[in-house]
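Next comes just one chain, in structure tokens: the form predicted alone.
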Amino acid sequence: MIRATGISHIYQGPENVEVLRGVDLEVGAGDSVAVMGPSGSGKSTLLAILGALDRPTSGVVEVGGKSLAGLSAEALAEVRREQIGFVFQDHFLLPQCTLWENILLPSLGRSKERRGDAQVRAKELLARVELEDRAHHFPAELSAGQRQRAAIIRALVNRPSLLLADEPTGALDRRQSERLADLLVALQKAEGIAMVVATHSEDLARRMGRTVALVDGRLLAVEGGV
């Protein structure tokens, strides 16, 4: 589903900082990968590059067999909208919009038929995560765990083939983190999509199919899991 080859990334400044050095990663449909590493190791940068939110200094990313290199900003936006779902540590729900309106935001700009499909899917996902009775509440009226569940639904509403999650349990307490981790894995398996999760949580990493670690800008397999 996604293949990254020779990905390097340098942050320009008074002293250039190379956060990624020749990273290779391949994730097939239905596979899940945890990316671990300390803060500042480049996990978020790697996910941003995989998700077409940023461009690598060198190297190539392919999504669905198509290279992202050289694509225009408009074409990259199309890839993000149609093929990739994002979940972040902060839910980024719009406070002035209801849960229902937030979930359907990724479907804006689509055809009437596809917007209708998104509405049907949103109802199904809301029921699956036990939020159907909160659809017309605002984010401030929801718990932290409920807001993050809503963010996952929003990421899946357009039926992406790749889900990227950056510290999705980082802002939750232990009980909420465990529940969200169970939900994330269950949805990923049910949908049969590829998933890459950047996390500090060994508990979440253990639920993934495999674990890799960013060490000095390079991606290393974690033998025997975590």
Ligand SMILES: Nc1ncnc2c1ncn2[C@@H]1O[C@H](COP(=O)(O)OP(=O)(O)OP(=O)(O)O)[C@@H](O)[C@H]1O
Second form
Amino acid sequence: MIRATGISHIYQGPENVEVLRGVDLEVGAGDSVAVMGPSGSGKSTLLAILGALDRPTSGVVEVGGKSLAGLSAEALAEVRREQIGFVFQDHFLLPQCTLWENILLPSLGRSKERRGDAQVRAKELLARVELEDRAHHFPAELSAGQRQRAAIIRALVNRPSLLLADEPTGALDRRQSERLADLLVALQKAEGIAMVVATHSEDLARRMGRTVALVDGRLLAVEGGV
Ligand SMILES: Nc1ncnc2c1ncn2[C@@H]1O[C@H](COP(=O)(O)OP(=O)(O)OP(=O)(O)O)[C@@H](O)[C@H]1O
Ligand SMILES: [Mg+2]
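Cool, the form predicted alone is there; where's the form predicted together with the named molecule?
Zooming out: every chain and molecule, the one shown earlier first.
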């Protein structure tokens, strides 16, 4: 589903920061990968590049067999909208919108048919994460775990083929983290999509199909998981 080849990334500035140095990563449909590594090792940078939010200094990312290199900003936005769902450490729900409105945001601007499909799906997914009775509440009226579950639904509502999650359990206590990790994996398996999760949590990493670690800008396989 997604293949990154020879990805290097340098943040240019008064002092250049070379974060990634030749990273290769391939994640198929139905596969899940945890990316670990110390703070500042480049996990978020890698996810932003995989998710077409940032362009690598060199190297190629292919999503669904199509290279992102050379695509215009609009074409990249199209790839993000059509193929990729994002979950971040903080939920990024809009405070002035209800859960229902937040979840349907990615489907706005779609055809009537696609919006209808998104609504049916949003209902199903809300029930799946036990939030159907909270649909018309505002984010501030929910617990951190509930907000994070809503953020996952929002990421899935457009039927992405790739789900990227950057520290999705970072703001949660242990029990909530475990519930959220189980939910992420269950949904990812049910949807048969590719998933890449950046995390410091060994519990979360253990639930993924495999684990890799960023060390000095390179990606190493973690044998036997963590
Ligand atoms: N926009 C930027 N400009 C310059 N340097 C940056 C920028 N964004 C990140 N960096 C640097 O790149 C390195 C990698 O950052 P990144 O956020 O990818 O790490 P991370 O592994 O996600 O860390 P954490 O576990 O703390 O989230 C860090 O040294 C950071 O300071
Ligand atoms: Mg990060």
